[in-house]
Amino acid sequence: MRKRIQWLEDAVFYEIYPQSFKDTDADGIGNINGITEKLPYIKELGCNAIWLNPCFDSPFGDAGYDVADYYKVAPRYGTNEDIVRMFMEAHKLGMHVLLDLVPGHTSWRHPWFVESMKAQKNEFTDRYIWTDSIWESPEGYGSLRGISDRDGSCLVNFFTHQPALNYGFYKIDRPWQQSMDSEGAIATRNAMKDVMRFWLSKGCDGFRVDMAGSLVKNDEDGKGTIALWQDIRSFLDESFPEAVLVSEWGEPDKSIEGGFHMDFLLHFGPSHYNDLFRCEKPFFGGEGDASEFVEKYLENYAKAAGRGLICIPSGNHDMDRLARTINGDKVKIAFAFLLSMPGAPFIYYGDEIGMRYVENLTSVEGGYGRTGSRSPMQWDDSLNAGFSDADGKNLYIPVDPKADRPNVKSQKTDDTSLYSEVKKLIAIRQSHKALKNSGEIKFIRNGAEGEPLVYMRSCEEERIIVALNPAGKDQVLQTDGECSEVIYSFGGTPDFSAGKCRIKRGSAVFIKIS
């Protein structure tokens, strides 16, 4: 069993999209030094860990998820020395940093792929997945074809400029498919271990792993991919036992068995995560239904079996901003949920001030419909919202143009702001063991349409009921014990009588039970 990492017990993560966080050299693009400058802000909010989206050298056809050099910070962000300094400054503040690792594919400009395209066999011929003939495409996958002298089509994972790295096939049904223990597949695995070794040696604390469940192909039950990650975890346990792995997998029974400490509930697939936030009638919008989410969450919670954490993010660079579908004070109720659930919370930069999705933007670097969620951080009411001193037309993505756009400066001085509420919620979470990442959960009401979402968090002798009622009518709860203390309330203080509690409409409350 992998080592339990102590700092994960109370980790609250802040996701940074480096292009859009803080520009210190007036070129219109955020950079590493800007992140370092703003570490005290993140710490003051209450977050003690960072997930940094891809920062490696890239042609940026997919915002950096198309890596051209795993060993080099993209020059537009700074240098390797800059990011090492950022690691050091974060550690001084008691914070940890996870880099975004993209092990499944590279850019077509990566030197490995340039060599792999050559007709003559070489060290990198089998670093990627190629068919034997230009006339055969990999069934069920996209491919690159006719781009080199090499005869064959190369499998891609997502965009056509992202050739898939070769980790082998669990089930082989075509002559060109290689096994997981083939020379090419093992070489790819070892190359990724070398990348991890390099950055862990530089001071990063681990990795959020992109598309972690997709590496081995023809692997319907995930057995091959689990075995691959178990091998990588063994390498880490021997050389870097404190290294943390967080997976973009969405199946905690598989990812945790593979050696990951945490897995995300994904915004796509059957988790029903966005029944709460991003659908026609989101639960936290006041009219939706959370019951299918609760059912699926409990299924995943049972599969995790206390061996790892399930993470529920406020959002990320791939989905709409919370504020696009949840308005006003209801966002505060949503954060009361996000910051009272088990597992490590993840806050997407700007969600803590209610940054909006910027409508009708032209796609930037493969963002397409996601571009509106990647606009520059809004620090104050100065030029470009304090993000950059560049001319506005040179910004990576335009700033929210609306005059009433929220910003950090104004919200920090307003006790009623979303920022102040998020900061308060994080502090309450950190001061109660039952609310921390490993505390247990038991659902009392499942948030069916018109009903509240109510659950009990517990750890050792501490029990806390969390009641979330974004709907338009008051609700009465059985408290199952004496209410010793209301430790948090928003939208109205509950009324208690004879073992019952009336929860006001449009409110959130945390009640300590004796």
The other form holds:
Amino acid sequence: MRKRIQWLEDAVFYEIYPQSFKDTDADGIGNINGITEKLPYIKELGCNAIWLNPCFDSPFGDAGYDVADYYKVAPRYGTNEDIVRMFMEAHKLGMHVLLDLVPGHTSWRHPWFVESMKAQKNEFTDRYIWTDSIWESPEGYGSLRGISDRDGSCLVNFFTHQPALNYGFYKIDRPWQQSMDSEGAIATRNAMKDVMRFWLSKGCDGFRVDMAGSLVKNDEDGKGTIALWQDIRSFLDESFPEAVLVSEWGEPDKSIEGGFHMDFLLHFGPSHYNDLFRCEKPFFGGEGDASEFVEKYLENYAKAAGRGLICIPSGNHDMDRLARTINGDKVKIAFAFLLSMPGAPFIYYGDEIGMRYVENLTSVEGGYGRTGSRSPMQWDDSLNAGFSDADGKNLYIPVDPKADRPNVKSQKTDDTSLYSEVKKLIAIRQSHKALKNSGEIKFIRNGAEGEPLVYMRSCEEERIIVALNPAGKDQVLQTDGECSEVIYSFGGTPDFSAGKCRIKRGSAVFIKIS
Ligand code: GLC
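Form predicted alone already given; the form predicted in complex with alpha-D-glucopyranose follows:
Below is the entire complex, every chain and molecule, led by the chain shown above.
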């Protein structure tokens, strides 16, 4: 049985996209020292854990998800010493830091790949997945072809400059496919363990793992990939039992079986996450339908229950900003949901002030449509919104040009701001065990069109009903107990009488039930 990690019980994560958070050396791009400087801000908001997007040396063809050196902080962000200092400062504040591990592929500029492209056999020949002839491309995958002396095509995982590392095939149906226990596949696995050992020894608390579910190929049911992660987990249990793993997998039954503590609810695939926040009529926009989300969520919850957590992010660097589809007070109701669900919540930097999706940007660093969600953090109303002292035209992505762009400074002093609401919600979550990450959930109303979304969070000590009614109609709820306390309300306090409760339209309430 995997060790229970105490700090995960009340972890509330803040995702930092390092390029865009805070620039302390006026070169127009964020850096590690900027993050260290802003740790107290994150702490004050109430977040006690960080997921840092890739910060390793890279040609940045995919924002750093194309690693060229797993052992070195990208010079534009600072040095390894800077990040170690950041870990230490975070720990002093009682915070934990997860790095982003990209085990599935590297940049084509990675020295391993440069060696792997050579015709002469060497240590890295089998580090990546190659066919044995340039005329054969792997079915169902993109590939790199005609770029090496070596005869063969190399599988890619995402963009064509991201060759896939070789962890072997679960089922082998071509002669060039290697097994999971082949020498090359084992060497790759060990190389990734070395990377993990290196950063864990330097003080990071674990990893968010990129594309964690797709490492072993020809592995339809995930059995090979699960076994691979189980092996990595036993290595961690021996050497770094406290190391936390969070997966970008979206199938908690598999990821948790593999040894991950938490899995993300993804914005792609079958989760129906987008029904809530990002579609034509999102539930939290007031007109949508949450029922299919609830159905899927419950399926996953049953699979993960008691073993691991499902994390629901406010957004991330791959999807549109929350504030692109939901606005005004509705965003507060969305946060009342995000901060009252089981599993560790993840807040994408700037979502706590309602940062907008910046329209019409030219793609930067392989962002394409994602670029608008990656613009610099808006700290105040000074030059470049306080992100950087560089000349505005030298910012690597421009700041939201709108005159009324939100910023931290003004929202901090405004009790009615989104920032203040998010801060309040985190504090309420942290002071009620039932609302924390492992508290149970039972849905009472499923948010079908026009309906509210209502659920009970509970633990041995308390029961709390969360009622979210973003739609335009008041709703009456039957409660199976008496309300003993309204612990949170936004958009109007509910009226009670004899086990019934009227929930105002456009409101969110948390009610303690006796
Ligand atoms: C993940 C990352 C994304 C990246 C891709 C390839 O989905 O979140 O930003 O482009 O993997 O590594």
